[in-house]
Structure formats: C-alpha cells, structure tokens
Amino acid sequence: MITARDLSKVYGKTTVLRNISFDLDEGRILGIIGHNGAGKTTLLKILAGLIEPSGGQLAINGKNALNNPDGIRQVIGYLPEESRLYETMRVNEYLTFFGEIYGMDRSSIRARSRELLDWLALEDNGKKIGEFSKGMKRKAAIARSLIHDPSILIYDEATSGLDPMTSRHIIDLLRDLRSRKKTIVLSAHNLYQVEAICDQILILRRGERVALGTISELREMFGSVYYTVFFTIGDPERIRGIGDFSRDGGYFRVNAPSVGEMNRITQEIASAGGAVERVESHYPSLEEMLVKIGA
C-alpha cells in the first residue's frame, strides 16, 4: 500500500529527513514518534503529497506518488495537527465544499455526509463550526478528511489537545477505520495511544530512522522483559539465594531478569514453604525508549 525508500528533505543547509524507508500494508496502522524536531510532520506532509522530498522514492497503491501527486491525493485523507476550519460554515456546508473539490456529485456528498455525521456522533444542529467545542471541531476535520472515502489516512496528532473521553472516542474510530481496511499513518505525543493502536512504530531522531517494528520487536531492541514475583511466606529467613526482596503490602516481592531466573525463584519459594501469589511482566515503554535514544 505504501512503499517509502530513502526519503529525504533538505531546506538550505538543514537536513530535516535523511533516508527514511518503510513498507505499510493495507489495513494497518503505522505510528511515527520522536522528540520535537525529529521530522515527523515533514514526513507526513511528504506522504500526503503536500511537499516534495529532496530525494528518495514513494509508491502508493503501486503507483509512483512523486510523479503524480494530484492523482495520489484522491486516495489520501490528511488531517493536520492544527485544523484550520471555515468557522462561518455549518458542518454540512463544509463537507459539501470539500466533496465538490474532490469531484463528488451532490447526492453522493449528502449520503456520505449523513454517514460520517452519524458515525462520528456529530450532530448537524445548525450551529456554525466556529461555535463548536474543540472536540466537535476535531470531529468535523476528521469528517472532512473522510468525505471522499480515501483508502489511506495521514493523521498528524489526531487527538491533540482533546479531553480524555474525546481522545478515547477518536482512538476507537481509528480502530474502526482499520477494520474497514483503511491504511493509516499517524503521529502522536500520547505514546500510550501509539502502543495501544499501532501495528508498526517508526521512531525518528533528528530526521533519521532509529527503529522500526512492532511494539514487541521494539521492546526486544530497547530492553529485555523482567518479572516481578509476589509471594507470601511464614518465615522469610528460610529463603536462600533469591536475591534482594522487599515487602509490598501483604506480600513480599522480588524481581527476576529472565524466565529462567523467575522459574528458579518460584521453585525456591515453594521449597521454603512459601506460596507464589502472582507474577507480573514488565516491558520497556515507548516513553522509556525515547528517553534512551535522547533528543
């Protein structure tokens, strides 16, 4: 669906992106993360056909996107971080305006608008867009990005500045879009959302690709899993050789750096007359990964 090879962008003497490559299949979500200035928005604008790369190749749906940017834009829905809406318009007028830009006839626009407004729980209550809440404005911008039923969505900070309930609703909408075989590329500062929804994650640092993979693959790259064993025992003095352990509420706890060590510790506890209550797995988070790579 999307094939990017060695995409680069240079402004004067400043290299914003350097040799970014990835593949993304239909019905998958790619999350792009990195510190401010990493090149996320520049990459999204290149994918959306809004700016030309200084070098590299980009194919969308098997077609060269750099040779025919206007044609490619017909299959893309783009959502910028800051949606500049026509606030004097009502939402139906807004969607009609953009539907006509995409060459849709009036009956198709009306049917598609009703479908989107229902799906987004966005009422056409006669208000002008400028009177909408921030969450409603974001939904209007999402509806605009979907009016022509694109197969690829490029979303820059889809939940930026929204309250937790509205953010959660939009994340659920993105899951629904994936189930409808939409291919989605998004950036987000909310790393928990990226972990929860993305099939692949691309980490950028100063315009360069640091890592690309599933969350499981990234965890393997940036740190091993460790385990915490919670247990009870009548006489803690009977335990030997499990390392430092501490009391945690009504339990004792001890960390194990591997499955093998965790098994050895649980056997030691059982041999000493204790009982293992539970074992928790701990993985490096995306936030910890970004801290590790630095700005």
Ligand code: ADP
The other form holds:
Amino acid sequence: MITARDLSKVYGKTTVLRNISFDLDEGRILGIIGHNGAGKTTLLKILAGLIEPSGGQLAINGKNALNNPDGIRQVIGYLPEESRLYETMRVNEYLTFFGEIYGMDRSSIRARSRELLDWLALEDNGKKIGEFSKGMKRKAAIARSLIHDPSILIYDEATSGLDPMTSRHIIDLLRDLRSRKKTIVLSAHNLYQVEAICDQILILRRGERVALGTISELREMFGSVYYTVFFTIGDPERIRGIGDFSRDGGYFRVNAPSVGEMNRITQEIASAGGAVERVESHYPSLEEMLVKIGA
Ligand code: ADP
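Please give the corresponding structure for the form predicted in complex with adenosine-5'-diphosphate (ADP), as opposed to the form predicted alone shown earlier.
Zooming out: every chain and molecule, the one shown earlier first.
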C-alpha cells in the first residue's frame, strides 16, 4: 500500500515534480504516463527511496518511508529504466550479489533464484549478462527486483524496447504478480499496455498531476466519446435530418456525439423505413488523451 501526499522535487530553481498525491492499495497496479520530461522517473525514484523529495509525505505499507529509507528498501523492488552495469556477471552471480545486499543467506538466495528463473523462463546458460539479448537482460533485472520478495514493485519502463512476444510475456508476469498481492507502480511508453493492465492511471505534465483515475474515469474526464451508427435505407433523401452521413461499403454511416443524439438518429432512420445494422462506440485512447493535454 502506498500513500503519497504532495510529493515535490526541486533541482536548483526548477521544480520537476509539484504536489503529487495518490493512494494505491495492495494488489493494485498504478501506471504513470506523460511526455518525456514529465517527471515519471523522478517520481518512481522517490517512491523507491532512491532520491529524497523536496517536500511532501510518503507512507509505504502504513509506515513513514521518508525517515526510514533503508527499512523501506527491503520491501521495495525497483527496476530502473536501463542499467548497463553488471554486464560482466553471470545471472546467478548477479542475483547472489543483490540477495546479499538484502541480507539473505546463500541457500535462500539459491532457492529463490531458481524459482525466479523458472518463473521468468530465463535459462541460466552460463553466459555473462552483457551477452544476453535485450529481453533476457530485462528478465534478469526483473529477477533482481524480486530476489528479496518485496511487496511493492516500482518498474520504470518494464517493456520498453522489447519485441512484442517478450513484452507480452512480461505483461503476463505483472498480472501474475498482482494476483499474488504485489502492489505495482510502473511507467510505460506503450500506452495500450498501460490501458490493458493498470487499475489506476496517473497522468503527469511538466511535473504536475493532470489526472488520476481508472481508465473509464479518465475517458469521462477527457470526454469525446462518440458513436457511429451504420444503417441501410432504400431512399437516403428521406433522412436529411440526421446530419452528414456517408457511404461505407454496403452501409451508410453517421456519427453521433451523445447517446441522446444516437437514439434520435436511430429512430429517424427506422421511421424513414431504414434499418440500423450496428452502432460502434469510440473512446479516446490514452494516446489521444496525451496528445490532447500537450507537452
Ligand atoms: P520522465 O521520466 O517523465 O521523462 P524525468 O523524471 O526523468 O522525466 O525528468 C523530469 C525533469 O527533471 C526533466 O526536465 C529532467 O531534465 C529533470 N531532471 C531529472 N533529474 C535531474 C537532476 N538530477 N538534476 C536536474 N534536473 C533533473
């Protein structure tokens, strides 16, 4: 569980994060999205205890996280956006190195590593991490973030730059982690993935919170839901009252900006002897929302 209140970060005279607040329950996924430079990585690092906020409060699992960063790091698994370090290690050495940092003994590290490599379908082929494919490196970093079995996961761009198969595998793994009651905060460039797996979405713009909610709440906030009615009619001249319509394959189509307007149009089509074939709803995607808020 995470409770963030008015988190801010100032570098010199520049405020890169301003009064960010949210609550996240156990077993939930929060997605943080925004254009480059919006403050996503800064916020994730504050949550992970890697940088101190300039102001605000943060509680992790009900405990003040700001006066006890070492204690908090034990319950957090952090996946940095990219790490070029440790390329000369083999995956087992890498996991042992981090397990020891968390104070685990050798035999628990061995057991936990085996379990994680199995779960990630990551073979320890004896190669150095530097020789791994991009997807394998990412999985090794995920294994590292989970070695000490933390309850909170902070993942910066978990799937960026990966091929679709590997991305999809990682998304499935995140779902699995959620079902094991892990609390996850992630940032992602792939907004379709954010839509697909996040319970809550936080949109940042230049360090400020633009919106926070479920995907359906954000859709309502950003409006612009509309409907397209597909229909057939013998004499198109009889339905001039429904506004501009056009031919689309074997059908005509017309857009309606609201449910009320959609009902009025379908009634008019029916009373003019036409038949409504289907109605499609269009919701703004996260991508359209980001375009709308601007950089
Ligand atoms: P995002 O992850 O959304 O791309 P970041 O959190 O990396 O955004 O960066 C937000 C802003 O903070 C950017 O303008 C960046 O240049 C600035 N910034 C990040 N880290 C530092 C730092 N250590 N010193 C000064 N400015 C920084």
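Positions refer to the first chain, counted from 1. The term rigid core refers to the most C-alpha atoms you can superpose between the two forms while keeping them within 1.5 Å. Just so it is clear, the structure is predicted and the values come from calculations on it, not from any experiment.
Answer yes if the Cα of Lys134 shifts by 2 angstroms or more between the two forms on a rigid-core superposition, and no otherwise. No: Lys134 shifts by under 2 Å between the two forms.
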